[in-house]
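We begin with a single chain expressed as structure tokens, specifically the form predicted alone.
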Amino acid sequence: MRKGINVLLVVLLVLGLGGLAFAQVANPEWWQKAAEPYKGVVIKGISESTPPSKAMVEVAAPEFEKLTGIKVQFEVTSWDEMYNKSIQDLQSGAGIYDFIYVEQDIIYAYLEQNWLTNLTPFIQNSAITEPNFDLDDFTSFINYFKDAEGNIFAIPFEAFLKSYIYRKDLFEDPEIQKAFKEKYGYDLAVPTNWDQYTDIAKFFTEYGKEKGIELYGHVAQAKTHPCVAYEMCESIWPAWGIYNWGINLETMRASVDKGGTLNSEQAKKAFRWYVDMLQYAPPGVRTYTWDETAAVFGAGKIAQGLIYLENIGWLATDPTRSAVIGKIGVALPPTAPGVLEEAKAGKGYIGYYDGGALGIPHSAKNKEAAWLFIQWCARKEWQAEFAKLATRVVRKSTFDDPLIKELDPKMGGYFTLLKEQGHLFAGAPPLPMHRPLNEIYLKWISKAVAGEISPEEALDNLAQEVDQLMEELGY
């Protein structure tokens, strides 16, 4: 769960791609014939204002309209407004929207309410599904948008990792390397465990003070906002070996004495570490959401951190906003002992595989026309340009495109990391009560981050309230 930054126009200008991104359509006659019954129809959609959404609005939609005659009204707005409007439409059945943004972690709640249209019959209908749609070409991320029977309810358009990012220029500086080794007795390198990460955070924060420059060794999305709960659940706890938000998915309980891990000693240790580490982040870190963490890294003030890597596109290429072009490295996050091995064995995961998809509300009035547009955004021949615009990949074939291979080194090897090690990350667990859970997590995590109570006390209370919620919901 994250919120992106509106950078598409800047990126388009920088890369000079605006009018070229849809220059080729593999099968234009098919699109025109399939769309003929819906010519003149206006389909309405809503999404969060992320770079991928902006790419669809400003690049894909105009070309779709031009070729098919189907008009697209696509609203991109804040995360909060997007959710509120979508859910109001889904609950009321008003049918305002023909397609909506379905974020990976919320789909279980939507499926529980039967709010989405089953797309599998659409995919099997050759009259409205382009012959080259190639469902098998999608990465495993599409599996998060299926029900228990394997039916597909949304088609991914964005997928990315939240992982470790660092300043290569600082890490590779001989004088800094020497100073670090003198202080800690080992070489400065990408940390593989949390002790190393902590040493590096301390070192660069102190280095910034000594040099009189604004540089910090850590960053976090620590604002009293849903983002701080997501950071713990999606990034920190998994890398410490606490999976599924600390909830035992068999017993559906969070407390240790009921089979969960949310108030386990390891979870408390990880949370204590998170709170203590804020001293090595910029002074305003408790006002940061996901947007500010990326922005402050782009300003050149952070040596290392975990951020949503959908931002790496503009960090690596946009000189109007990024001071770290050519200086970025990406890697797997540090992990506690045994966690990486568990992830490789498929028994755990090390971080969050984030993203979203386009789905069709159960009450949509123009489902077939909306399905055509969703396919259009997922066309193979556009995916490399789409990835260049918005740093997202949902098809396996995209990784092999020359455009992506050329761009990969500029992004610190991010596309290679996503292709080869993306399977070590995971989306949110299948918890239909996602939103009320997030509210409870936010309440107790925020109290500890604000210093009102200890992390240990917060997790004992949090685990108890999660168990109560589950019981009230009948689990």
Second form
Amino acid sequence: MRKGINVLLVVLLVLGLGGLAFAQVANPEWWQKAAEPYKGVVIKGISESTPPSKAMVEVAAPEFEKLTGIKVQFEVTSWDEMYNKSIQDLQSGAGIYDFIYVEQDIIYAYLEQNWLTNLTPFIQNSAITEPNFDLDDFTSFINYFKDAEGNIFAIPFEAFLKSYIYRKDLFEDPEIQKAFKEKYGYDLAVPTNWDQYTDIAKFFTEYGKEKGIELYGHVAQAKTHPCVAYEMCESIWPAWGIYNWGINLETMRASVDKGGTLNSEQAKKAFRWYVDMLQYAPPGVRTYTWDETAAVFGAGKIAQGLIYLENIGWLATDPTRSAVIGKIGVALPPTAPGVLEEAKAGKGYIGYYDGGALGIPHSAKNKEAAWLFIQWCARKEWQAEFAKLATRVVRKSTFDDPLIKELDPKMGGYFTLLKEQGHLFAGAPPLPMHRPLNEIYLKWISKAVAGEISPEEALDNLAQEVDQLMEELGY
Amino acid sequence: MRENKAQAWGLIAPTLTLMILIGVIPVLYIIYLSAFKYNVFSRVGMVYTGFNNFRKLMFDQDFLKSLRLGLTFVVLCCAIEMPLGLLIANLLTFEFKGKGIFRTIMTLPLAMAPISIGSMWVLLTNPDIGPIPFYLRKVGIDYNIGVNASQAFFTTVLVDVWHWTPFVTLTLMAGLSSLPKQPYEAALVDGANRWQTFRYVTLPLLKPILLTTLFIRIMDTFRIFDEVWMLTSGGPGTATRYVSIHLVRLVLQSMEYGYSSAMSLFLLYLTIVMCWLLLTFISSSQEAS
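Beyond the form predicted alone, can we have the form predicted together with the partner chain?
Let's see the whole complex now, leading with the same chain.
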């Protein structure tokens, strides 16, 4: 009897959830009609294992299947594997995938090779594009997925900042504030420059030691892994005024004597700072990638740091994973003198406006069905729930949704920061060869991080190798 | 007779076709690619450079370092695994309580996928939460494979020893159980003690099996990838960037197909030479025995 009641409850719950889900579909008849020719088709996709991808796999895909009859096989895997598998499929033209994750920095490479399907004709086709798709509602992030003629090659599903995050509860503790002021002579507050950041890092690491608690003033993604190169290029160097990976986009060279800034005094100063700062991070920092930096912050062991804020959703709301709920503050990263002003004037940027989109490989076998799924993930009425599940916003209207307004304070004002200050951040520079570049950056940066050579020597060698690679690749 | 020949060819044709498709053609393609400068993201496409990639290889400090590291790794792992495996195999010839359980536990690592082994050791060695750094800190040893190059290197050796010594043990156990009884009876009659029996009877009889096992282990450790990739990704810096990791980074990350092909061919050549040397040694030792 009890078992029967349980089954009934589950059935009712499933039906209830199903009803709830379909209530969010603005135009279900249109979807069913548009999908009619593709009913039973299986579309295959691949993406990185990020919160947005998981939300698409666990929520969007099952609902889409139920409504349209198109089956979705969505492979969510590690970043490296996602890239390797996608590139192999694109390069060989095998047509394994019908849609792929197009990270914002890789699109220049894909466009150069003509590996993506132009979506503009799809968007213009009313038989397969929902009337409420509303291209103008997307934030300016969609511009990074267009070619020179304005054709769209991928539709954003995630966009986030890598910015400054801190423990509000620690910063607002009167005793800590007093101790900090006594030590450094100024008030403990969100740092606006790197010297303040360094003082705070030092202060909290020493504070942790004094109190016998696991608390550190800094965190970094310093593992021998592509992430360490991305950290320097995406968030450290830009905030020190070194843009575009230190490469001069006109001469396509990196060394100072060829017009670049990669081995400039400022780049070396920033890199030396980065390596020196690792002493204020947890002992395991050189084994951290982007995942561990967020995890260790969630464990309550970090007072401040720069992390990918796509993680702030679970950090701020998931009690099973986070020990810092209600204690998080978010702000702009510290910058070197003049950098913020340059960003405000549109001449530079203080960090990456990172993210990705879903695109269709040139060799895909079910392009129209894949396009329907991509639209489904980008549909307006789902965006607030999607943002809640995965802390990302790609449509302007999402910022005004009551759900997002309610969530914003819980996330330390992250959505407001994204909306109002997002323009100070920028997408990756148009470097179609960024994959081989990342590998060279990783090699030299990790050598310096491991102490094999000095940061200055690493950058001189790196700049020279980048110049050589550019020449070899025909730039 | 002719009909029989045709029938034989017909029977091996599928295997031959498969071998040509998955063995010969890829190698030929790699030989072809090795003569080009070719990166997927290149604007100039494929540029014929003849033997230039091989010349470059001989002066590439990163490659030479990874090769040196890889060979040191092979020597160390085999030098530990072979005697240790032999010792355990010998001990397991004796009857003792719990032998069955010990043998089962010992062989467990062999049943695990290398990638899982790497993940497990990541947790064991994690400086923040891992039990190994925790207990070593208690005895005054600061153990951190993210920082200390030597510790990272020796940890990868330890992981390989932990993972593959059971394989050596099992192979040698099988070898020990198949040895003839007469030489042992003769040794007993001659009054040889345990050590003398092992030194002058067991070891010479086991030599071909020992060399074959060593041969397999050399090949395997030379191409180690999964465990190290998971554990250190070649770091810290380039401390554990063994030749297979170096190659994968070049192919999959940098997309340097031409140069990577030349590197693969060189490594294939090196492996063949090593195999040939060992096989010659095994054959000569068999003839001598």
